[in-house]
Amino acid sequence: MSSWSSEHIFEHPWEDVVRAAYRKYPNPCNPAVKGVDVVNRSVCPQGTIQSHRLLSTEFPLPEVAARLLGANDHAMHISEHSKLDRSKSTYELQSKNLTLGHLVTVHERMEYFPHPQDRSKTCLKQQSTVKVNVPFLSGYLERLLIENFEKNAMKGRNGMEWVMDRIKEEDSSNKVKQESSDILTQLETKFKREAEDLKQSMDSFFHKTQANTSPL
């Protein structure tokens, strides 16, 4: 097993942040990332805001390496879980692999949260895992892996630089006046309207599905 792990500083205020980080995909920085789809999203009478998604990325090795897998689409799919705490001000999200779970295990873990010292900046903590389990190219597959997470951490702070100069665009044409904690209850009533729509959508379908189907 091989790890890796870095630590970054956003010079911007930890709910711009956030908001950019909801916002993250697609950027131009990221062309890896094909798609990113809600499996769920709920929110906790806490306050806190936990989301599933699975994202559609570029398969992170060598097309040599990625034969050797087995990896012939060139795909991988990855399932992600985050929780935003607007109390505690944090936002964490933890990653892992689906394609090839049985030869390749990645998790991936990440963490926003306020600067002690400054709170107009943010800091992020990342730490990712990498187990390959195929003989005699073990090391040599996670040294690759660890390698492209040190490529991607930087084309995605880059990304979320993207997201926020756009938000900020937005913001200003829109002459948006509005302090954060505004904008993150924005959020919470915006997912608490799609969990009720996607509720909603499921009652309708297996109401449908039940009165299509015959008895036996």
Contents of the next structure:
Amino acid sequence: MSSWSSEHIFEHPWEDVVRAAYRKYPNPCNPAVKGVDVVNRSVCPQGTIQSHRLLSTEFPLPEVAARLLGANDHAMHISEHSKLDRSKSTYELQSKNLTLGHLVTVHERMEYFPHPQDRSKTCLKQQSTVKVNVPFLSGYLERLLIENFEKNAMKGRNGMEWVMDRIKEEDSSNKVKQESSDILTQLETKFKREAEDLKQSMDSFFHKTQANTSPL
Amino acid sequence: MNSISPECQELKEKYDACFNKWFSEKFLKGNTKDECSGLFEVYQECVKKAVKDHKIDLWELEKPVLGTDKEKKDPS
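Here we have the form predicted on its own; I need the corresponding form predicted in complex with its partner chain.
Every component of the complex follows; first up is the chain already shown.
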């Protein structure tokens, strides 16, 4: 079995990062991810969300490894469990491949939490382990897969940054729409009031005119 | 993003939109009452059927993992 780990700091607060994490796919940095479904989710009043998701990806192994495993044409299915705790500001994920599990086991843990010294930033800790059950080739294939983890981790982080930028654009757009709607509502109320005042003035004028011109 | 099955796509999009909006506007601000559970139930039934139809061995389908003895620990 071989292991790999990494730590990264996002220059964004934890709330922004987890909003992006839940809607990470699709993004142009991770085109291999083809499908995501929520198999189960439970929300607890104490402020935790537990989720179980199924991800479908293109086969992520380098071509050499894929050929050796006879796995070129398979889509990969990945099972991901996660738990977000709002009171602790933690978001933990654990995933494992379902496809070819008898030959290769890739297991990944991720944890997002606020930077201990600066809450405007978020830390990401990642750990992956890989075990290949192919005689004579396990050492070679495990090294190959480990080399791929860093490349994929960078793609994942870039993907998160892209999603966070999109969310910021949406938030700005929604804010402008809301402010415009508030202004229109205020103008509508003002015009209605002024129209009512004008009507009352006109009614009063006509009554006075009729009174002055009525025959004796 | 696609669902595993085209039949679930519309249900997924409706549920995802509800969840993402609720998560940012309510949950993160302290209102933890799930407002999307109705949409989720319908979507979940579709997904579970699709998992069976695709014969995906989702062995953890009904069992929690994080916080149990099934959770993998840090490699030593």
